[in-house]
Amino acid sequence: MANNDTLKKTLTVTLVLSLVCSVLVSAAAVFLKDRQDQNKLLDVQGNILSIAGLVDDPRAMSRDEILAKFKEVKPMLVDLKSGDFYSGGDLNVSTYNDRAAAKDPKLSAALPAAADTALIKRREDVAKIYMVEENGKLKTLILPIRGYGLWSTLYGYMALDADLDTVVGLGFYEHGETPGLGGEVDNPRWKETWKGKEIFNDNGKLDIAVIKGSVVPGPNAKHQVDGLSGATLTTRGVNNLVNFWLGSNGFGPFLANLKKGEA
């Protein structure tokens, strides 16, 4: 009887179940993708709604449930160059990705090492906001936030009053943080310390930090936020890229334009 247990045998099994293996993996990847997409969409809406105030927990409800939700949050395309609402042009608020316009260089810039606070590296020049509307009067202005942290470039929101001062809300909803140091951005304890706080100074100059340690009581407090024990680098990453945003180079020239309605 002939040996079957060969080497040219076996090694001619094992790229086949190689191959096979293989093939069932991509198109399970190819397959799936469409629904993974569709999941991280869900848990950005989530946390948008979550991050507004307009929802508790957005883990304890159904896909319907928040998809039905999110129909109160109208977004929006605003010009980062002008610091108006974006009009004209080939962008369509529906399908633009701000990630994806970061990254080409027709749809973004590149940002001076000096002015790149946020370590960003490019910024889009069309951003996707969300605005949350009563009785046809802004409510909640959504802004989306993003820098580097530690070990990875943190993606948030952060939500201000109708008043485009007082803070509603912050949140990350990707990050790769240190679990116990930095990854305590995902504390609700330490969100809700930024409730309540104020962007600018009476003077109108932007004025928000996330200081290292507590915040004293004092005039400065609601302006300040307490940093992160343990992780001083994703504290100074979390300041740094708050200010960006809300800053200059950020929002900040949206925020003025808005505030006097000629945005």
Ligand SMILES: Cc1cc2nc3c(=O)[nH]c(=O)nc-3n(C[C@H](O)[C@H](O)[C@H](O)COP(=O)(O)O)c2cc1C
The other form holds:
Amino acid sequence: MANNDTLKKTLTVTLVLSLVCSVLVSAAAVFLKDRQDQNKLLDVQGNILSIAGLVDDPRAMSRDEILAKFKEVKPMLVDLKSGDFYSGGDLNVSTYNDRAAAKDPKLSAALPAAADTALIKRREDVAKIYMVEENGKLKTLILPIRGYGLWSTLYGYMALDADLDTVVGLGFYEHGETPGLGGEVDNPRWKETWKGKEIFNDNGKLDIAVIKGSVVPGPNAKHQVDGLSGATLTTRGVNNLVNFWLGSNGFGPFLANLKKGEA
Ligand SMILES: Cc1cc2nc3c(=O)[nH]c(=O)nc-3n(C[C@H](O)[C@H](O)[C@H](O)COP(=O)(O)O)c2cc1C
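Right, the form predicted on its own is done, so what does the form predicted in complex with this ligand look like?
To see the whole picture, the full complex is given below, headed by that same chain.
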């Protein structure tokens, strides 16, 4: 009987086995890429619905249910520099990818360090927002937000009521903060504390802060959100990114135009 226990045969079997396995893993990664991308998109859509208060728990919904409900939100493009709805250019709202645009030198601009309070390096020229309408009128405005926490860029959305002042919801669909610390941005109880907060003060100035510690009841409480305990750096990042995106380099000009009815 042939001796199978030789160095040559052992190495050959090991080599063939690793080759077969690596081909299988690579093939699976390639074949599943489309499905993974679709699932990622579905996850973002579920998050948008939840942040806008249109559904309670998107994880309890089927793919078809999410897709059907998502028809209630209307995507729109906004020219961030002028603060107007984007029109007349080559970009198509249904294919436009704002995250890809933010990396494309033709579709974005580098932010000077002093302006880059959200630590995003580049800002896309055109943002993709979502609107929920009721009887032809704006009911909820859903704005993309992103910025650096402690370990990662947090990607999410903030939903505002038709008064363009009251927060309907805020949440992040992607981040790499530590579970139990910065990862508590996903805690439903913390997300709940955003609801009803007001982003502008009585003089129309942007006035919203995620503070260190707990909000003390009083006149400023409606402009403040509790910080995450043990996660001061993520908290600071969230405060900075919210203020960036609602400010003059983010959606500030658009919100001002929309209020005047001139967007
Ligand atoms: C392994 C590890 C992971 C951490 N993850 C986070 C995090 O995701 N977000 C954060 O703000 N702080 C995180 N921290 C804590 C920070 O280093 C820092 O101590 C904290 O932000 C200070 O917050 P405090 O002033 O509320 O205690 C982590 C610390 C360790 C050791």
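What you see is a predicted model; the values in this text were computed from it and never measured. Residue numbers count along the first chain shown, from 1. Heads up, when I say rigid core I mean the largest set of C-alphas that superpose within 1.5 Å between the two forms.
Exceeds or equals 2 Å, Cα of S248 between these two forms, core fit: No: S248 shifts by under 2 Å between these two forms.
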